[in-house]
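In the form predicted alone, a lone chain appears below as structure tokens.
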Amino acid sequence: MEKKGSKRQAVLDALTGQGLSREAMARVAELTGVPEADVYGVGTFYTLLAEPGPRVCQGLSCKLAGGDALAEKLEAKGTVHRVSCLGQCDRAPVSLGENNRLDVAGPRGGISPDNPGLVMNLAGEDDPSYPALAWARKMGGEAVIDELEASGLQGRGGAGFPAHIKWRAVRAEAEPTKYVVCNADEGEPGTFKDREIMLRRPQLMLEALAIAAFVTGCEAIYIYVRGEFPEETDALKAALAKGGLEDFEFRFIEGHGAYICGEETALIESIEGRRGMPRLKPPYPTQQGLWGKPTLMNNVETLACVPDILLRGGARFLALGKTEPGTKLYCLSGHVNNPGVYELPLGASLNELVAAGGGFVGTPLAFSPGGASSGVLPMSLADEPLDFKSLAAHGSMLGSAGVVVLNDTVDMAWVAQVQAVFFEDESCGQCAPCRIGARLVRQALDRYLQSGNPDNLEHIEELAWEMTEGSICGLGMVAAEPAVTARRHFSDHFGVRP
């Protein structure tokens, strides 16, 4: 089978210290057989390959930690890229150096004690024999999946989605050529749990990827890293390098600057050489993902669940839960004591969570409870599970537990223009609902910022609901929700008295 890694390299290694001179593009073109104007369209899709160089942070959690002053401050000293997320928000206010490593940042964040009790236990060390790998093939392929049902291991990457059903279509396709991809493409403001994963247990994340391909009978595993993330690609390809693992195919892919491509089928295109755009489903990637074959994609953290299910049963992980099945990697920033990645029972609440991170820093007001992409809450609800099914009968959702906490001293309309602006810059552009209407909601809150005039908000629910029922993908159906909610719990703040 054609080695398509080793290309990429290629076009990689051209592209490098050049960013998208002509010459570069010339020698991709040269390389691929792909013309120069498909190469410059694709090209500046990805924001590490169009604009190098030295990035600061604007997400939520710097922005709260002084992330426009680190920004002047480098700007000062010559040209910085203010991007919208780098996945360090537990250290904020960060910014990128050379090669996309870390330049400025606070130390890293707190995590959960050790326990051996817990699932994934970051505070552990893994374990260089892989016992469940072992153990999976000594299950075998169906008893395997059989006991992720038992387990009710729901997708950790935002959609909540039963992961045996996805391991059990695949390894059902009669289609001989098949792919398993680790999604590990972390771009959600407020989320850096699977950062954790790859840097702290990466051998525990790389065993279930095996156990994937021996389960789904597929012949190579593709695990797409963020770009962002130089140092846990690093962690990775050690821990493969100690062997063990010598009996399947890894391929590691680098995003290159695009949110989107955390979705699973722009990721799919993106690894295929394409700017970062989901497709239309059906047909699902289960059917027809990587290269037209059936794929099996799971991100980090729900990859991860699964060495400890299969040494210690479903049903075990099934009780450890308070309200879901499982343990959760909650992520938490903002204004509290301690921001790091804490394990505790999937249904824990904002409280319980915020005590295992030290406590508030002065009066909460708000929380977001799983990224930009939930909106933000009021703090009646610290006590409510955060979890997939409650979070979303208070009109939000858990998506991948980025926690967000902020206190008295900010204007949620300034909070909902900060997510606004990340969704317009992240739109992919391919639909116009997402495209246009990203673009609207950051005007109105724009003008009415400026002027204090409320009747500039007027529209935002019916853009809100063309962007839900229009989008092709999630991220056009919830780029109005930080507007939408802080409108909805927080009206004073927008000049409306309920």
Second form
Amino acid sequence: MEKKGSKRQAVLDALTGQGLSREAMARVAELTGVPEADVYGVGTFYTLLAEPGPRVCQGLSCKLAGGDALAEKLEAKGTVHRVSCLGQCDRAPVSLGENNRLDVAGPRGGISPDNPGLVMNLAGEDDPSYPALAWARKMGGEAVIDELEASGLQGRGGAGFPAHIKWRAVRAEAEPTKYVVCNADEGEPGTFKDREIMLRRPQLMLEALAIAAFVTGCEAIYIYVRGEFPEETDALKAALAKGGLEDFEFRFIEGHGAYICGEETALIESIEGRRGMPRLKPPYPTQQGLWGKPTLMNNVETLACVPDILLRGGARFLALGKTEPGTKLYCLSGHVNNPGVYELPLGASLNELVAAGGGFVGTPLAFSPGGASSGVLPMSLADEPLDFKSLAAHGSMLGSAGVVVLNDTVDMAWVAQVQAVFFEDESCGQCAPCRIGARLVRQALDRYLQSGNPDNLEHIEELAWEMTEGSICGLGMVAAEPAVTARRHFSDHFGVRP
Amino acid sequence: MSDFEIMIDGQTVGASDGETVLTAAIRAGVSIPTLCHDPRLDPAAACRTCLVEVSGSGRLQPACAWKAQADMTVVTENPRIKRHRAVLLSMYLADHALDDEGLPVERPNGNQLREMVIKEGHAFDLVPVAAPRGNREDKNPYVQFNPDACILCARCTRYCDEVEAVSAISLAGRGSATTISTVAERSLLDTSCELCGGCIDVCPTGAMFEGKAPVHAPEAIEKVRSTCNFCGVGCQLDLNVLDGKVIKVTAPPPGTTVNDGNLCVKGRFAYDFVHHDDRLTTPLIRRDDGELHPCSWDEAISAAAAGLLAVKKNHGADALGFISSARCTVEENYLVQKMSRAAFGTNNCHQCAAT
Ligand SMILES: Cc1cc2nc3c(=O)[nH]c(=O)nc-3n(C[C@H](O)[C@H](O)[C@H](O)COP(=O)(O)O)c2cc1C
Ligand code: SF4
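Give me the form predicted in complex with its partner chain now, not the form predicted alone.
Let's see the whole complex now, leading with the same chain.
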């Protein structure tokens, strides 16, 4: 229940850099009018607030590249928090120092060479005249949505939901106050494509947001950038400062260390100043989103495709795809020569992607096609299209297209354990199947790795079944996938470190 | 009056716009297990025990939150739902204090998780997860919390916020470390808590419990409905009687009495006077020896009347003043002012809650 006149929205900003002492809570409560215990509940949810300070990545790609040794080295020097994802798999192993700025990191990862035929063309130059916005203004909102529909653009945040349906739904809402939100909370291990768009082509995304606000009649545009990406926020602000979008109100929100806030309704809760716990759906954000108002939320990459679709036509975008519409930014890391972000026709295979990324290191054994959430697949699928439909048919998903390659030097049980740590850490804790299940799975893998006794894994599949059936959101639904798929496909390499 | 019909387990049930599947099911006498549901609170659907099949959704959906719609078909019992409940309860068992038989422990207010496991069964035994929930020492004598019996259904925090508008407690931490906490884990005495004890009443597993009540088997308790006499509102309460003694006070279920399941700190916790040695059980008169002596009501009232009349006669009516108690009913308070004004003729009357 909100107290009259309270400024809940200000809670997270007010908590930044304050610590969680009683005095700090009292100050923030006083400032915002939100009850102290409530402020404390919010603060303890976010790791950048609860445990500020340097962090070292313990995600799969970082561990493959010596993340453990780096962690030990940094720990010898002082306090550093071990975390499961910093969104820099191409630069592994990495650590963040003060103010969440990169401390230790490898050279910047690769990108596709400059090619004006590409949709996002990370190596290209932004056009400061915002031509697609001019096109939208001239042709009108319906024409924009028709073009999106013709393009077949599917949401790039993970679910692949057709973009035009959401745009049309929000445009059709009679409610006068509506919002556009850009989901730049990119936090799925193995994924760092939105990061590259923000750093290299920020105007593409800003322009699309302005178009979205124009088309749907939205009041303000929120950009929610993960807290571990301060440079990306800087880049967006710098691009905005160059001018051209003064008609639109952009508001930046920094995340505070919670992967779950990438889930759209958790992200909305977080903007509103609450614990980032996903809401029940329906209602969907397009109906009741931010502050209960119709809200259009898209992923950075989804947005970055929009200018090209308008300028060169939806039909061209559609035709660029191999098995599904358009091009796609694939993030590549792990056992490959040139980790990075490669823009390929949607439906390119693993082998094609790795060819773009300089080839395999060692003898490839497995790959994870779409971040930790997608589990692991065998190399027999290396020529299958990496798209939404075929990966789903193989019991996996394209998700965020965070592709991690693993060669035959890894123990797949260990891989599953690394991913399980991530999900246990990042579960919001709201619903029992995920809160308890993610911990059960991680502990079972720990015990198995210590003892070699497969009895420890006896109930994993059944737990996974229930997590998928019973969890509120997508995190819990997939949290046991790495364990289940590693067991399903890699009985020869499970618990064996050759 | 229902707006449309839905089908629950083959039975046709009337439902209204905005109503949940659970509400319609309860009315139809179909039982669906719940732990985090409370009719006074917005649904959280966090405990996941009420998941059912609803037409039009491939996923199981929470009956407590899912809105009934015309021509909807609901299934509350089938092999899929049975499997879901059994595995879910196995998970809960791995995250809960258990007794020697491996069941969720008995708690002072009962434990609905225990009852549910006994009724629904569970799939398999798991190694306890030993979630890092911490434990808060709290010196207040009334409301205590045992994290090992907590299922994080958040009924207590939602009640404290949505019903009491106090928000003295909140979900804190994240993931398996989530717990119920006050600000910076302070004692409730040191927070905005009003010690209404509603969190104890709403807790399904007895994780929130009354510090001073003895642990007992719920069957041994006789509940005696009574009216709270601390103020004139007239809240109904249930005196929990064991061996002829009130050992605890609980609120009647929400929706059944005027106080809708709520009580305040006095009604819920201030019952020690009932059996206290110092409690007056008969009127007393101070006799010439200066000591108080038991007497009858007639004697006491006559003595009081004589004293009051003597003051009026010697010093005038305005030398008298009448103060009545907030513990009296409206009618009793009315009579006191009537006596003051009409019988004795003074406007010097007041009631301790009138300021
Ligand atoms: C656990 C979880 C994490 C998510 N993380 C992200 C994320 O970091 N970025 C993102 O754009 N979408 C993320 N999503 C998907 C969003 O909920 C949502 O579908 C998306 O932002 C919609 O945009 P799109 O239609 O453009 O893909 C996540 C979903 C789940 C369930
Ligand atoms: S599935 Fe996990 S992350 Fe999602 S709501 Fe439930 S506890 Fe939170």
